[in-house]
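First, one chain by itself: the form predicted on its own, in structure tokens.
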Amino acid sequence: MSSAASFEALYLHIPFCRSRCAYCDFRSQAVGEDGDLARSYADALLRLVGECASEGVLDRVRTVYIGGGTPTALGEGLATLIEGVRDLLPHGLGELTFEANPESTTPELLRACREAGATRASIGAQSSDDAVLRRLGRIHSAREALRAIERASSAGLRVSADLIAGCPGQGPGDLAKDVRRIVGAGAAHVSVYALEVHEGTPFGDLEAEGRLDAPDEDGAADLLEEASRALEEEGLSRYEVSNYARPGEESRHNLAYWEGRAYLGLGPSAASMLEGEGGGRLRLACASTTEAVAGARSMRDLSFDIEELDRRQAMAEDLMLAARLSKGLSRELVERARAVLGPRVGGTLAYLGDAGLLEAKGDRLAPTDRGWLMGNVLYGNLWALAEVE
């Protein structure tokens, strides 16, 4: 890693789970009986963070996110990792989030993580309905999900929870019930994602056979709108296409992604982004296996896939990312885009406004409700600005 690189956010990938869900295509594997690989992996991550810190590339890092997989599958090793990372960052932490699944979230572990330096827990609830959870292949119950949220809040952690819309077995009213239950349990931040079905997963196989009994696209959109209304009623405002929070409870780490700030990701398939030359951008994805990462003594032992965005692509990406946020596109961003991408910017923004996907809010252009639901159209038109005619 070049000492010239400087990151503002750090992501650590824990590629272990107790079992794989029916919809999941993330890179993960089961924790072994003795957990040796998981322990070696966590130790290696800490070595790599230490190397990066010693080279000064983490001097501006203020947020850390430990995701998965299931970080809580590490047990007490997760608190050890959190404490080690905290101690390696030279200027302290503003936010450290870890993902947690209800079945591996104990009061003792939550307290240990809080004492080690964690400030935020992201609970993978997905639903508050036992029948839906069984269809998803989750190994926790609805009661366990709500108890995990309550326990995390009692441990002094800020709490986020995930929900999935469009699951087999969901119908009208179900997402509103989910929202009321998890917010009532103590979640001050909620992420709502539409179910994605991927080839090679159990859900992908069922869909290919015509046997996946899930809401269609319109039904899933109705569920997303239902969740949005229920969250607003509970006092959580949308600040990103899939994320809602009470005032002050937004994810600072994820905002770093959406605001285009440089971030470093460590672990199999973890992504990094840093500024390139001439206004371009570099993306790196770790191409090493879990075992290779666990055996790494330094960053030189890892392999990366590198994608380079030119100046036009980086600018179009900034527009796309801004359109994911409720605050939308600032006048300054639009003017910078015009300077880089040319007069087509004005025409594209006018088209998106006429289509009801963007609207003026003060001196900004923000997504409309229609824009949230038609994100593929909105983001696709903005990305197309990178093309040279």
Second form
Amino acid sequence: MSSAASFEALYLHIPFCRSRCAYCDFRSQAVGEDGDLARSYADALLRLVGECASEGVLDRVRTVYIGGGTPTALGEGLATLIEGVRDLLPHGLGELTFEANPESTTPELLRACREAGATRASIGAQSSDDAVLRRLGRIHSAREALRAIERASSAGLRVSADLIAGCPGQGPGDLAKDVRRIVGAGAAHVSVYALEVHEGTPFGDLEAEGRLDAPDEDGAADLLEEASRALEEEGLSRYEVSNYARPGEESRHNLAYWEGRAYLGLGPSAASMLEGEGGGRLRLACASTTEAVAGARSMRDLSFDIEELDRRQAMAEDLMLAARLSKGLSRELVERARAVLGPRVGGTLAYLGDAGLLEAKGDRLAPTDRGWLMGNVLYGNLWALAEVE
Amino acid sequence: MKSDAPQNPRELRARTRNFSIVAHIDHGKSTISDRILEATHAVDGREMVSQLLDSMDIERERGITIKSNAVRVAYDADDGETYHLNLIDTPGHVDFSYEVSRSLAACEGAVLVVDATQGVEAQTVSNALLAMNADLEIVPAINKIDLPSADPEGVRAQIEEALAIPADDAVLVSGKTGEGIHELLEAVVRLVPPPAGDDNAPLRALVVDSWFDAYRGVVAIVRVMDGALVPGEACRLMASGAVFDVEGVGYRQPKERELPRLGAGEVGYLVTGLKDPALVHAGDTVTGAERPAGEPLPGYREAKPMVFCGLFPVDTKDYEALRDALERLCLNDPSITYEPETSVALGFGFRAGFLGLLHMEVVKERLEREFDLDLVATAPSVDYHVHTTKGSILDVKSPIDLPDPTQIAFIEEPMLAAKVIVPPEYVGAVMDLTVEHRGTFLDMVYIGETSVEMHWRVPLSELILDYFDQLKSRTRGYASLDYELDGYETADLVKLDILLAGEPVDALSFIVHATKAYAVGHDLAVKLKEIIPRQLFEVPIQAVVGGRVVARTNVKARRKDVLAKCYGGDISRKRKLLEKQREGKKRMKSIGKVDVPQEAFMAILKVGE
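Let me have the form predicted in complex with the partner chain next, following on from the form predicted on its own.
Let's see the whole complex now, leading with the same chain.
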């Protein structure tokens, strides 16, 4: 990694889970209680962060996100990691989020993480319905999920919670109920995802056999809209296609991804982004295994897959990411896009407007309700602007 | 092996046997052919490709024979003589029944293969009848005797009962183990008569099949009836009138072996040097230019395309490539015709003619595979005679060309004389099916105790849709079908138009009998709803006849199409997914605002599935 790089956000990936969920295709070192590997892995991360910090590339980092997997699977080691990272970053932390699963969220661990410097916890609640949680293969109950939110909140952390819409067993009214319960428990930030069924997962197998009785496209759309309405009623506004927050509770770290700021990600398959030459952009995916990361003495021991985006691609990606945000595309962004991508930009935006996916709000173009649900058409058309005719 | 040394033509004929193998599908025709080639060392075991005679990829994959072929093998018989056995392979589908008849006309005998576990089936009967009609000696062979459920004695009795063929000495064989192949070849030598022929009469050779060779021009498989084909001599094709000098003759083993002459009674290949494959048709007679025969061999019929469909490149830029591909394909298959066609919806393409639906599918598949083209094929049509109010007659092979109803006096459609052979218990089912398809029943005759031959007059347009498949399914595969064109008849035909999102799509139009317009319109609309994916906008589908909507349905707009998570590492992944989605969309045809999958244009064939 070039020493000229300068990142604004740092992501640390914790590839351990106590069990694998029925919908998950994420790379994680599931199951086992291989405490030694987890410990040496966390130590290695800290070593690597230290190396980067000493080269000065983390000087501008203001947010840290520890995700997984299940970071809380590290137990007390998570607090140690947080504290170590805080001490390595020269200007302190504006925001440090860690993901937590309800079953591994004890009051002690939450307090320890808070004292170590964490400001925010993202709780993988997923649902407030025990039957749905069982179908998802989650190993916690609805009660545990709500209690984890309450505990994180009383430990002094800002709390976010995840929900999944469109799960087997869900029907009308279920998402509104989920929203009321988790917001009631103290979540000031909620992420709502539509269930994605991937090949090779238990859900993927069921679907292939035609036995996954999940809501159909219309049912899932209804649930997403229902969640959105319920969240707005609770005072959480949508600021990104999947994310809602009370004013000031937005994830600053995630905004860095969407606003095109450089970030460093460490851990298997974690991504980094940095500015390339001439308006281009580099994206690196860490290609090292968990064991390789755990044994790494230096950044030079890690391998990365590098993807290079040229100026047009970087520009189109900016448009695509902006279209995921409530504030949408600013006039300044559109002008810049026109300069880089040519007059086709106007045609595409007009088409997306006619199709009812984008609408003018003041001097910005923002996604409509339909634009949220039909996001792939919106993003796909914007990304296609990168193609040279 | 005895020498292939020159011998006088009569001796040669005495030691020649020309025969075909006929069977019900899957009874083992191809494996037995393979075994014969192996047993006579025509093919080395290692270079043996299963079903060797079927040389085209698609033939091999689908297990069907489209082109005819002839292979000569040398067989050392138990009587100490070496015989030339010419094995003439025949196509196995109703689309190619004329080609079958030409192949059989080149033979004196046929090995009738019957599965020892299945017994006599409908095509066993119809193929045996074809062979008997061609005056061939039948050599019955009972195959698959290696299987535990084999019942050779029962099958023997069946052959005698159903076909009135003496089966006492039917040969028991196993294509799988090779058992009985020697006995079968002995039976061929013993039972199949040697070919007759007059060496001194003017040359008459029957064209069995032909193909185009880039270096040598048209090469034909021929059976010499009288006289001889000698390289260097001038010849004429009696039907097409083409004149050429014989550039070479020989036989295939299946590798080609050149001969100094091909005499009366012999089967082999003929290099014509002709550059236009349309001049050499199966069934034509080759005669000498100097001393021509008075009469051609009987039974010639022009290979007339019966089914027409539009072929359009998905990417309009591929029009030239499609034209070149058609041109090249026609070199090997002159029965394909094509002329330019323009569709508002699909742009520039061709209206191509085929012998039948299977032929059409095979050609489309070859165009796509061998020439790397992505094609849209439109619903098949027949050649209608449209009489206008002004008194002219138009040949209309495409719904696109049908004039406005106010200018049409009446329309005539091509009719078929169809022959269906089934076991008696299915007569009712065939009656129902064929009447549903506007067939007129003529008569029926019993053939033995196990088969009935029914004669019908049916509109060709009815037959080309799902008739054959339905016939197979309603008779559990027992029925066999044979047909030939039988004039034209006036019918109350109308054009069914399809509107997508309010816009007529000419490439989806269809000519249909008035009494069926409502039902077909409805079925088609429902099928299109299944095929056209939900998209950004709602897509109303309407079926319209003469300005009246006969059916309407709706493809609802998509409600949700969004990839939720998009954080650091997800961004590249999501982008790639979006690109993939876009690629998928490109394979569809955009008509106005609607993305239409290729199979939608063939939806009419899938109605009822």
